[in-house]
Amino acid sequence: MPHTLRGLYVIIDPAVAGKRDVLHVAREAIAGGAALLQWRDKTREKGTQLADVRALAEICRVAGVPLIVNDDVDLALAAEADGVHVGQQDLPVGVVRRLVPGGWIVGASTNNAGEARAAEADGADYVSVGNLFGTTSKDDTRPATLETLREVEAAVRVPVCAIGGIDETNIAGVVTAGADMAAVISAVMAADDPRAAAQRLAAAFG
């Protein structure tokens, strides 16, 4: 794969950004050290998201940071993103892998070692583990613990991303537990200074 999957993974969610320009926040996150970005918009129709995702994809291309689109393979393809992330109720990883270009990043949400092994076997490039610390961004997540994270890390060879309520108070713990990436939303999107927040969070990876 052309990209190294390690470090701070910032999820760009317009609902969390409030009235802020999401593209500005994305630029600030990258300037602060975000290693990956994900676009996630659970409220608008895909057609109305496309212009924003295309603009974000261009920002990411210039910066050399991969852009992942949450859930929607067709939106990711249309925007010429670098990959897609799917949940347990979305299209299966193996099906997604057949639909997307070679070299694309395919990530999968998991909650335990068994799901993580299955995702890896189906062709996932990374697996996420959560919900670790509680989150207000989704109401249908299953809880996980740092022990779950350690178990998944031991069970797969692909990079593991921690997710769910991660902020400056707990990111060091997930890195110590073996996370290759840490996905954050509010910790950057809702921060008074997104660039500075991203810098502090990215520093946990050394």
Second form
Number of protein chains: 2
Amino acid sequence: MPHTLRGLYVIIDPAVAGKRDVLHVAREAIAGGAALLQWRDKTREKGTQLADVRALAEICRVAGVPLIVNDDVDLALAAEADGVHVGQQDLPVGVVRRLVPGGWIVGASTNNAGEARAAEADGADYVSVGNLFGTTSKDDTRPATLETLREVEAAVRVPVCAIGGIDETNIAGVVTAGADMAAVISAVMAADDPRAAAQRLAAAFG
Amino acid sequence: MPHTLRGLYVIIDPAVAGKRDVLHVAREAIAGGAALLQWRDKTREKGTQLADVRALAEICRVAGVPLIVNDDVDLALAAEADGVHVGQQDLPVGVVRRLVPGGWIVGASTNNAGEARAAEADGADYVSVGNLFGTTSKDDTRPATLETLREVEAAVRVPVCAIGGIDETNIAGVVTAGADMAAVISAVMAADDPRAAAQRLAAAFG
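Write the structure block of the form predicted together with a further copy of the same chain for the protein whose form predicted alone appears above.
Entire complex below, previous chain first.
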């Protein structure tokens, strides 16, 4: 059954987790209502990540929540994830589509309606739009606004994921603006209580 | 027809090439007698590398020289290379073997006979042994000696590739010690005349 691409999208980043157990935070995020998870580790070599990503894929499989791996298609395949998310500098969506099994989710970072249309035409299952509110992460550093988000929604048929500094103070605004998904990193990964934080954030989707 | 894993193995690294055209250096290396090429780019995102790796794969196909891609199995698949080389921190050989088409070359970096035996048991087609003579590259920084090289050759049936600071002053020694291949980086990439340098280096294999 295809996964529903709607709701809270929690990025699991060991660098943001710090000393926390990333798998524990991931379980708490799911318990709090995360609809999708993304694994992102820009620091460690892939062989060092593999055990964690495989464990996370199993957690996600049991919970019925799709796991998307950032950038590395080979790591995603090795861990038997459910999809891959690529940025504008990563392997192109059309190339990635041919490397992954049928039914996998392929998402693409975009910054404007033109990039979003191109990603959709290349076969993306969803597009993200950012950076909306600033973030400490190094990706998607080009700025975007709620107006950009609305323009992208008008430009593509696939679901749209808002990203960039989204937290409890601004998530209602992106949902009102029409985002199908909202990606959060530190709002869950660095929260005192990741489950409660995910619950409050997920509630924005009604 | 399977490729012969013997001779001069030239690593094409854009960071070492500097302002030179890496594809030109690669053609010169082949013209000089390189038996295998490896693409290695630890700096740029994979999407940015793809056009170069595809062009190099085509050059290698025409020349009948196998192209091995370092670390990134997804980039290797996308560029239709002939193989992948993985280090001890990259995806494991056994995992990589299941991700690539039959007939692909899978090589593994090792530092001693134990790692080499493990890589062979996991399905590696060759193992590299280094770092023999020091190198400015960041990989394979654990030291190894010609005695290590001989121990690895005695421990495995697959071809063995010497690596680490190999140049015209020491390549005869690694061939005498029994290396099936010798991997060079700056000895060709940074040479005044890459073709002539490759010719002199390849001559060590008789």
